Amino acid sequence: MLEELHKKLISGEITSKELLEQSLKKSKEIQKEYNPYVTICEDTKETEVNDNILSGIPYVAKDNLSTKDILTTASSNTLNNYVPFFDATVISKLKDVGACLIGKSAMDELGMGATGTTSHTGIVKNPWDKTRITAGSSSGSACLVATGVVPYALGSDTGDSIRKPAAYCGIVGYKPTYGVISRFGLFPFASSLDHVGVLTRSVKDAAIVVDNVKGKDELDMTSIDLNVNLTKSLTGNITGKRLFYIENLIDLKNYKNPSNELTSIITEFKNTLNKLEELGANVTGINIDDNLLQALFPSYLCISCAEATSNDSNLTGIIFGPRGEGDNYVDMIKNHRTKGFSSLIKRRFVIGSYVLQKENQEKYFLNAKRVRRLITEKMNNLFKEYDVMIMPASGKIAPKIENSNDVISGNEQVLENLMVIGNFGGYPSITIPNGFVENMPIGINITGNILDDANILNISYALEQSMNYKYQIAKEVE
């Protein structure tokens, strides 16, 4: 698609102009029916075609990633007349090669949620059917690259907010090892876990952009050099290569009175190992602990929580946002933060304030965190063995609005947030599409080791090759 644009704007069969125009009338025309956008850039000017790919195509950014001159309010009312002053790195990067910058998408607010229902602008909707969810919490940029509004959006990772809207959504999440992409001008959620990402509809175009945007970046002293050409290293040949999956989280045994959904995706995804053998990769199921695997959530739900009590800190309406009313300043950030944030927010605080209580710390954080060492070391030895990990995205295909906050549990809980791996460990992870299950789209992850970035990359376009989901535009079934 990416290089498809640009020979088109290389040769004048298309101008950046007409390119902007078009995705610019077709953002209004979405925005109605899905609700993806918290901005829309309509004063954009087009750019000069240059070398760069990236160049004279437009292109969305997640609502969390400072634009300099452009509302940025992490779809947050404690931020709804916020404007930085600065662009967050990998706004400048893509600034630099010609990128052109349409629009802010809608989000989970700061970050904290999956559903994509929570933003200050209102749900979120699935293009593949209006009345499902995203997930979140990247949900407007998936949505819009879904639509094919855009060829690419930038999203933020924390626990799956890239990888479960891509599936969901039909379309490609990739988020990079941890550090590859600066994080300079990225409002934090977990700072040890966040990510920038990106959400494309090909592996290969997920490929070109990070190229475009990864690098060591002296305002971020996270960030770390990836010295390897990711879009070149797409070879297509896995001969040899070697998978590993957790047998069992998708033993249909090991569910009390599983769905049809969970049954059919699990019944794709065993067709895709297969597919994958026939590639020619050596695919084995290993079982990981269950009281391990059971953990991962909670231990997420503590790091992240306390982490983002802390980033979130400063949201206090003095120094930026809406001021609260008060007689003094306390009474004015009381008032602000108990108006500006949405009870999931709220909750999110007070889960991360206690679990960092001096008498809870040991029982709560630090136990989070010993779990966290614990699942990052098994899957560090599992890596010296096996190139990468292959699961399904997700257990169930995107549930309704009105079903979103359902409470789940044992292996179905851990399959649904099976992802966080990938963050607690900082690991390459992308989710590509694998196919449908009631006429909604269903993914499947590839998580593998810290900067194997390319050999990800590489065994997900082999298998996207082998299929017929690159490039589709979401068209909901009447």
Contents of the next structure:
Amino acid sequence: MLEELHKKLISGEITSKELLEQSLKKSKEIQKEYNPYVTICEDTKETEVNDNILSGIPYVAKDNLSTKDILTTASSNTLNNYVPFFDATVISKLKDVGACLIGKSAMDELGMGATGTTSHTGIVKNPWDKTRITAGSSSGSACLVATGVVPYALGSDTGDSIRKPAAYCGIVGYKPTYGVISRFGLFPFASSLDHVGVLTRSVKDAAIVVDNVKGKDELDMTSIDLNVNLTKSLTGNITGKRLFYIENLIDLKNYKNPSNELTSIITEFKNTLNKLEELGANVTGINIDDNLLQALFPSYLCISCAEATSNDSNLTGIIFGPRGEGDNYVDMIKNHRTKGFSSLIKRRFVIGSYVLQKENQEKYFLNAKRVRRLITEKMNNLFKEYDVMIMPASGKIAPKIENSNDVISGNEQVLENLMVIGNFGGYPSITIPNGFVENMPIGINITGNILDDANILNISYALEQSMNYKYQIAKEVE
Amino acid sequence: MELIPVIGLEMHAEMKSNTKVFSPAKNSYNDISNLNVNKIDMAFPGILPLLNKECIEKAIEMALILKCDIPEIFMFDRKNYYYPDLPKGYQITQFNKPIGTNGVLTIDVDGIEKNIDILDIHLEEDSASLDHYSYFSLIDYNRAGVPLLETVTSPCMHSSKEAVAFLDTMKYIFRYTGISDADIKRGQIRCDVNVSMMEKDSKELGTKVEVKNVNNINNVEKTIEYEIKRQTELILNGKKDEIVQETRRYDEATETTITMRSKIDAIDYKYFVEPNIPPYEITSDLINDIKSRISILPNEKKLKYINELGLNIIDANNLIKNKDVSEYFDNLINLGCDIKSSVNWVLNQISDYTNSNNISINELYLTPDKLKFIIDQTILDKISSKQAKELFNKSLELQKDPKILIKELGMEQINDIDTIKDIIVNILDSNLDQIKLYKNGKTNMFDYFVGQVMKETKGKANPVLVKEILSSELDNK
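Give me the form predicted in complex with the partner chain now, not the form predicted on its own.
To see the whole picture, the full complex is given below, headed by that same chain.
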């Protein structure tokens, strides 16, 4: 898609200006129906087309990426008037190659949500079915790629915030190894888990975008170089690749009352495993201790909320953001934060504060870190034997908006939150479309070892070639 | 009942570095507010800390000087609390793995050596500074992110004198090594002071009171004195229960301490590991490299002055107080100046002059090589000490090299034997009566003749030569 567009731009079949106008026109239509934007940059000028494949092509960035002179709210009322004076590294890299930013996408407030329903600008709707959620937190980005408004959008991923919406919207969502894309300018949710990544409609497009924004950044001490050209490593040859899946989560016998959705998703998943075998790969089911798996989500909640409560302490309305009312700074901060944050965010802050308290740290926060270490050790060992892990991206299709907060437990809960492993270990992880269940898209997730991004991309690429979901645009929109 | 004060200190020193500890903003004192500020210092959304390696190395240097154990890995923690001078809502500090633990510093309290136990030393960032007015407060972010080195002692001191000696020793070390300017006037040294009273022969410590943020060494002394008095009176009046574990502050106006908050209201800082700074490995190579760069410390210098140069302890103590002064003195010695004269010049004339003109010794026009000329002239008896002082003052006043000035002031001695001889012969020829008196045993007439020669030469004749020639001429008469 990006390659094709680039050729057209070079040949003059289409101009950057025309592309931009099309995207902006479509943006407005889509905005009315699905509400994916915080800001549409209507004044954006087309960019010059050069040798770089991204030049002259429009894209969207999640609203938690700092954009100079463009409102950046992280979809929170605490930042509803904040216009940054500096670009995130990923934004300035795209600017440098001539990419064209046309808007800032809505998200779950401050990245802390999984539904796409908690933006200060309202609910983002699923373009395959308006009554359903997109998932989050990169909800707007997923919606805008799935509707074909832009070929790619930037997102961020702390638990599965790129990969889950990609699954529910029938597109590709890829977060590279932790540190491969600089976090400078990303409004943090939980620093040790936060990744910048990309949503596209093909694996190759994901590789192309990341190739253009990856690398060590002197503004982010945790950033690292990935000395591989991801685009060039897409050969489609996966003969002899070793994949594993977690058998105990795929075995329907381990679910009390498996829903039809889950049953179908697992059937599709197994079909895909067969396809991989046909492509020459070896697929093995392994078991991971249920207790460890059950502990993943609570541990994620402890760690992410703890870091979030600290990371978001700068949101006081004193230096930036709407100034709170009050006679003294305490009242001003209280007013700003009480009015500004939604109840979901406050709940997370309370959890974060609670698990960090001196008397609770050992029991909650430090144990959560132990679980994180255990699962990472387990995965590191598995990656000695296998190239990648492959699992369904979710046990559900996108839920109805009114059911989006259903509490789940047991193995359903584990399967629903499994992709957090990618954040715990900083592993490269990608979700690609894996067909449909009840006319809604489902996704499959491939996670690999640190800095082995090329491997997960190539396996996804081979799989994508064997299926028909590349470049698909949401049904309602078509 | 005999009570013994038990004192522990947490000393914060602003470090000297080109840039701040986690941002590229300049680390320098500035009278103009909000000039040395980077977006990192103001915690705009999306910023990340950038660790300044210069600060790490200086922190390790100080840990080595204090003979601390140094961890293999350097890492940071967050200390979470809300205050308008803390833009991020947390301070990056070291909690779990301080850069140094379990150290010791030997201090000199009235000539008696005492070891102060160092519990830990750690690197952290300073907060912004607040200026409070009647109806509003202003925030200056110049100080936000300035590197701070915090040294925590065990409760091992028993008088304000010991505490002051500890702080002074630390201050000199900071200045010698360049780790901190330790400039009291600029608030670069701030202390939290812990005081409790223990009954003699008891092993149990009394209830500890913490006085926060005492901003210079004099005030630390006053704080301790006040707390000792306050707590002693309470205990002696049977009101021991009124000493509660609490945080107080020192009030400069009344020279007392005032309750800030009790233990119950103590803040839970919810420490956790700073995720944005990867652990930094401290290799033995790095440690050895830093060790090899540690310059001579004040105490070592003092011993050198006493043992090698034969200085007395008072002079040695006075010389080491200021690194620049001692280096000036060292330069004089290295240039071959007379030791005793050098001590006198540096501690008297120069000290008086720099103090009254409020300049540092490095700003002095008379650099060691220029002063050497003056010292040498007096040692060689070419000029009198009175002339030397005049030469010193004129040289500074006119900013003129004493080598040139000595001629312009006509201070240069007559050393030519024939010239002196001619003058003496003339004088003797016109003082025949006086020669007779001398020959008859009135030996003090010798001084009379010397005086005449000096009068004739306006004091410029070399007195040694005058005496030699005069005595041989008189013998010939």
